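Okay, so here's just one chain, in structure tokens, the form predicted alone.
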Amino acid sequence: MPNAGPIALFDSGEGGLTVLRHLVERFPQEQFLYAADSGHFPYGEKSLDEVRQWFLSFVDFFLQKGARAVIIACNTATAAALPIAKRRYDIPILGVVEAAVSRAVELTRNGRVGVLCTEATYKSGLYPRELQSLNPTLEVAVKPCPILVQMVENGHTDGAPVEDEVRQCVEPVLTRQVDTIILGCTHFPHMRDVFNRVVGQEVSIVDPGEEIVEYLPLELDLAQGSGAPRPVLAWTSGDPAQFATVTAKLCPQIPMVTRPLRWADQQLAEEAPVLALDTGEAERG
């Protein structure tokens, strides 16, 4: 049933709201949460117990919050937690590597794929594995950026130092002739605009908040309709005071209110809000 409780999305930081942006504009009437261990940022140099240890406890803190359904905005945490938290919780819980790899096998003309991601999907394997799971011929040329992560974070997405990082990411990518490439660290579509400068119109790129959003019908029943968004409830276990100025950067056209959430012997502590870029709906909500 639509309205039976909000989506929530997960991210170790700021990344994730490249998919929430595509699921907010297309619809606006869903209640969202959204929650950001940057407490623990950056997960792609952590191991993947710790990622799925903290992810799992989100879990439970958006159940308490009445989540219908779980997305993880967050490459590296569905590498390492996917799997048994589909198995531990009765709600669906949705990763973006599945509607990104689906569509790059579709878009691709020469079998060679491309995937930017971070240095613990790197090493999972994940984007190899799921995408010969599909074509077994594939193949995939995959490079770990964890710089461009970090820009991202400190609100950086354009200009030439980015531009200068994101061609030294891409071009040992580009020299195996890949035809497509995806931005397997949901940070990455924030940068958007200098991937397309730097890949050229010959390589097609999947963003993978852009498939979520034709994914997640599929799998829910959701509110239709237009006009104005909901505000987004959203939590962070970093300094809120960053993040909310970050994300009226990244996300200016989304009202968003950030609490704070603090870890306190590996459990989620949630503290009175001190942040609200648009209380109005979201704090009577």
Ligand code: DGL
Given for the second form:
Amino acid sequence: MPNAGPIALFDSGEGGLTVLRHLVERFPQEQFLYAADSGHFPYGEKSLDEVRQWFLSFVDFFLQKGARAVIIACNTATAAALPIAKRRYDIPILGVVEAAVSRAVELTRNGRVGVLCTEATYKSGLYPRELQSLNPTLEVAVKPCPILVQMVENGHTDGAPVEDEVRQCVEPVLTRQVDTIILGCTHFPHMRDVFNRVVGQEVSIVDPGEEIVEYLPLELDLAQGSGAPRPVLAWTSGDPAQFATVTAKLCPQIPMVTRPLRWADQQLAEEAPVLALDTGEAERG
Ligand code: DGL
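Form predicted together with D-glutamic acid (DGL), following the form predicted alone:
Once more the chain from above appears, this time first in line as the rest of the complex follows.
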């Protein structure tokens, strides 16, 4: 397994940070890249075809940056593009769903699993398919929670409105007597404390980011060692200042340098850095 080049993570926005933070904590000497297609957020409201095209452009971008592996830290993009991306590229491309599903199958005692996700992931049928491929007798209750995605993207992860919304999302799956709930959108673990309070101790919560930390060393050689983490190089196709502000609020422990990207004719282009103009020169010129 090659171990030269960084490991790239992708999400539509702030969600993939819930995967990144576990990786940075466990492998601080590894170089991680992070890209957010915030310009097209939220993916949950888009078609799987659109999401697939956008995500594949990001993989091309990561290859230009020398990435040795890509982690799709987004369930919606995993649902849209994992099989085609694995076929198209010769570096490892890993989704977040497989590890989460295996863990849920291990944890459930009564064979009833709940999944909270985006509308697009719900429509893709990915979770019931993957869960039942491991255990065909499982009952799976899936609930799209688009408002929660939006709340996290705006940096709201606690407080009464968040708790009310989490309750509304969780109640329909709890009514189906699930004993395990998968946070099937990477935005949701940012609200983990609220989920813990609302769900109670009888129900297990599966966070794909926690699972992939265990699973990744089976797939890749990772830089070992401790110490201060290497800064993550990040890009967003949205507003970089907004992205950096919310990221610093949600994950202050991750050192990160964010740069702008823009979409032009369906292609991603890195924005030229803004050069400070020497006004004295300008006046003289
Ligand atoms: N964080 C993403 C996921 O895991 C997508 C959220 C969105 O853009 O709607 O599905």
